[in-house]
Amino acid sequence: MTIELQRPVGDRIVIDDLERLSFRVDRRAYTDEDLAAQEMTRIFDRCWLYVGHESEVPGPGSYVARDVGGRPVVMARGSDGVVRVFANSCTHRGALICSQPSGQARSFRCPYHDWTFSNQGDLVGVPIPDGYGPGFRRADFGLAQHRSESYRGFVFATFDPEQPRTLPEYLAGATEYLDLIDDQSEVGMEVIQGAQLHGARANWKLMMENSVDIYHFRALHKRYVGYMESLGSVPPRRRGGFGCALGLGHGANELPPAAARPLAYWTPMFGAEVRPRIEATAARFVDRFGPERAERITGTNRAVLIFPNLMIIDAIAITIRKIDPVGAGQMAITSVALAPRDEDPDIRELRKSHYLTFLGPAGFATPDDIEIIESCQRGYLNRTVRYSDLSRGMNKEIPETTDELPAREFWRQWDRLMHDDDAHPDLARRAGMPGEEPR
């Protein structure tokens, strides 16, 4: 039984009408700079936001520096082994204390006045300290530490000191999908070294919609469909699989593989020499998890949207995409590949090759996706057509993969937060429930 959480119509950007089986989004949501500014305070300043994966800081002293929710942060594993997320800003005058994207450091030194902080955030060095009075205490000037938590290796932080939910509570039904990903290795998953940094001249929400939209695959990615067919794979049909709402803005879809999976679904595109090992891996997973769960882990593709701006696509490779708004009309995209730590080197190379071939910024799919969402953004300049429609599948009790349920779940949470409805007891309770309410 599906669930649709009815939203009041009123004067809203999101028009959610279950009676008419209609779901529309005012295109101002993609173009209005005032709304974009409100998103930063009402969504990105309040939600749990993805920072990185624990494997990116594998040992004491390792760190990564990046922007999260428009704020520069450092994720560091201290000498005590604890992973922390700090504001990348000196507590003296505000300069960045870390200018490198990643590395190893026992301490962070601000280049402005040489204030120095340990990798656990303590202020440990102040030049010419006698210039400060007796009330100056180093303990008062440690790096600002953001509240952070980890689930199955995925590290999130929140900038809201009153965020009421723990990370697992916030993830709601998305925890099941992170489990399906992390269970792909008995020894743990790791981010493959290297990242793709690119962007698009379009609103960030268009990429979130696109990433859980299977309806467009055969229409938009004709070149890749032809490529897969030439290698003996069967691209996804317009039917099959399912989409789901996971609560609190998260959504996912699952479908049979359109191509090979490094873990552990063989097709001729991977070559005959690796077939015995891939099939042996699939058999081990059946022994470990039973046939039904093993099939979901190794023989099913999925795209997982974690509100507001994280996408994980688990198919011919696993990509983690962080999609950051840059005003109303641009976005920044950071993509990395995730893989089992214990993967054979030649299968790892297959994974990397096919990750770049399809999911990379110069691959078959991503340029198509960026071109089409930029086309949408340009189309919105003609304001004659006010709404975009995301009603597909509202007439069904069991959503299909090509339906737009995951995107509707995203927009419902966007609507709640933009109107401060997340604290409403009934809406908050129901928003955390996977699925859609019976009609």
Contents of the next structure:
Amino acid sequence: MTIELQRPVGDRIVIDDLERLSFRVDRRAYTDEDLAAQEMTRIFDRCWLYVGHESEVPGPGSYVARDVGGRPVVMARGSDGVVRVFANSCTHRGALICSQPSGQARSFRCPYHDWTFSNQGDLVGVPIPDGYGPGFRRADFGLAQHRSESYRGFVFATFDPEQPRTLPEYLAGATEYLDLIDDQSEVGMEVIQGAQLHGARANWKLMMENSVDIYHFRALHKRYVGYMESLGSVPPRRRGGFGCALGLGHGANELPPAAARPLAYWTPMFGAEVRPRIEATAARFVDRFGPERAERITGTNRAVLIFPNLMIIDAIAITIRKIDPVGAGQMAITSVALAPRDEDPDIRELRKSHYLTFLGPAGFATPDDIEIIESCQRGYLNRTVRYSDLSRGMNKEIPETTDELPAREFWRQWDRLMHDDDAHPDLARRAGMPGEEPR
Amino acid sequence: MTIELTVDDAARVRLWHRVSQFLFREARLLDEWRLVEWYDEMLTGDIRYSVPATDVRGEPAGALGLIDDDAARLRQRVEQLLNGEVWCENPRSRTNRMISNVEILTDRGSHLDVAANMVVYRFGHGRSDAYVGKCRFELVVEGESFRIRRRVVVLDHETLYEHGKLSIIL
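For comparison with the form predicted alone, would you give the structure of this protein in the form predicted in complex with its partner chain?
Expanding to the full complex; the earlier chain stays at the top.
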């Protein structure tokens, strides 16, 4: 059996065997530099990619500069109030027109020859203009603007002019989860200043898998679980939870909180002082949304994977985690905290404190995730073991959170984009996949 | 040539020496993984240990950092590191802390504000990393020695992209 499972099956990377209920991924997917290069063109050059949150460019003239899909971009709110995403490259000779990670600007000036662009992308200044003939038109040299759209404050861009889907179409079932997050404030959510910029010496897809893997939680994160129990976390007030496929590679886990949620789910670990405030918020959510949806918003944890490289984990705090490949064996991770803009200051402190307890390069959990995926990457050096297995839950109608359906949904989309000739395959599914249909 | 120190100068040099020795001892205890001794003997009961985020300068109010431990969470960090539950520090990494540029910024008698530069080399799990930062200590004077009440390490790195994690106490 063992040897049979290791025998190569054609040249397929993803082996989705619905008869044997077996789902395997050839580990070359994590180690092969050619595949890593193909991912950039077949996935990152085509998909809608997360750029940032609207709250990061709160007012006219505010901007952030960052890399998206391996390309330097600027997300700027123009003086007209419109959020745009530009290529961070001068249309003259290519230098970065913005070298500050964030700030406030009416215009961006390229330091090379002082070409100047407005915060709406227009070329507004060219020194010594008589060097050009009558055919030179400034309008031809505005900043390259990427197609971008925002859904509930989350700004995405695509580098593919042929991308046939609008952002909501692309997000498919994941829109429901972004709704559940953005509905947490009537005045809007905001990114808290201070990003956790780190990485891992491992393939980027390992962090995507890890972020929707609840199976590892009790094993790898014993120290975190133990600490939370020592703080007085209590068993969830209800049972249940499930993993789901949301279409087009997106997936989610949803489960009752094991600890507490600063928005409106109080347990003793938050202390008696804030209890009335948190419970009053919970009551307001019931008034606004009715008991069922209120429970889903305030009393439920979720981890949402948005293909290809965005994770939003909404538990004891909300983190937005953007994961960027750097070749096959390294990734860059950008994590920020999202919170209601109108949050009570004491509860904001609780949120931040619990965020740091779990998350980030020095939390009580994330460093172990980093270490374990780096350990996987090292393990792949032994090519005798050819496949990784992601079959958990293929035998179930509704997979549980400890199953691997969201990761399979990710890999199925990866496989379609990497191997199908059709650049934008539809949701067409092979027949006979019980329990594996997107919701 | 003889060097004459005034009484004040001599007191300042002695204080600077004591502070430096204290910080060197701290570095040694951390390098030797004598974390309980460090926690019990060198910190106050209301210690706060912070490492701000690398993308913000200064300490803007309300910003999220990388570490912001009160005494209880720091104690927890120490216990986890020692009992082998920290998967990425088991086996324990080897560290070497270089403390320099020790400067007493203010002397308020019972409290000192101290600045120092720090490089922490970490080796383990087949890799080597260096953490480079500027430290600020608030020291409470306790007889001939001190206890640390506030311990802030401002990393100079733009990102921890190569390090991945910060699993040791800096």
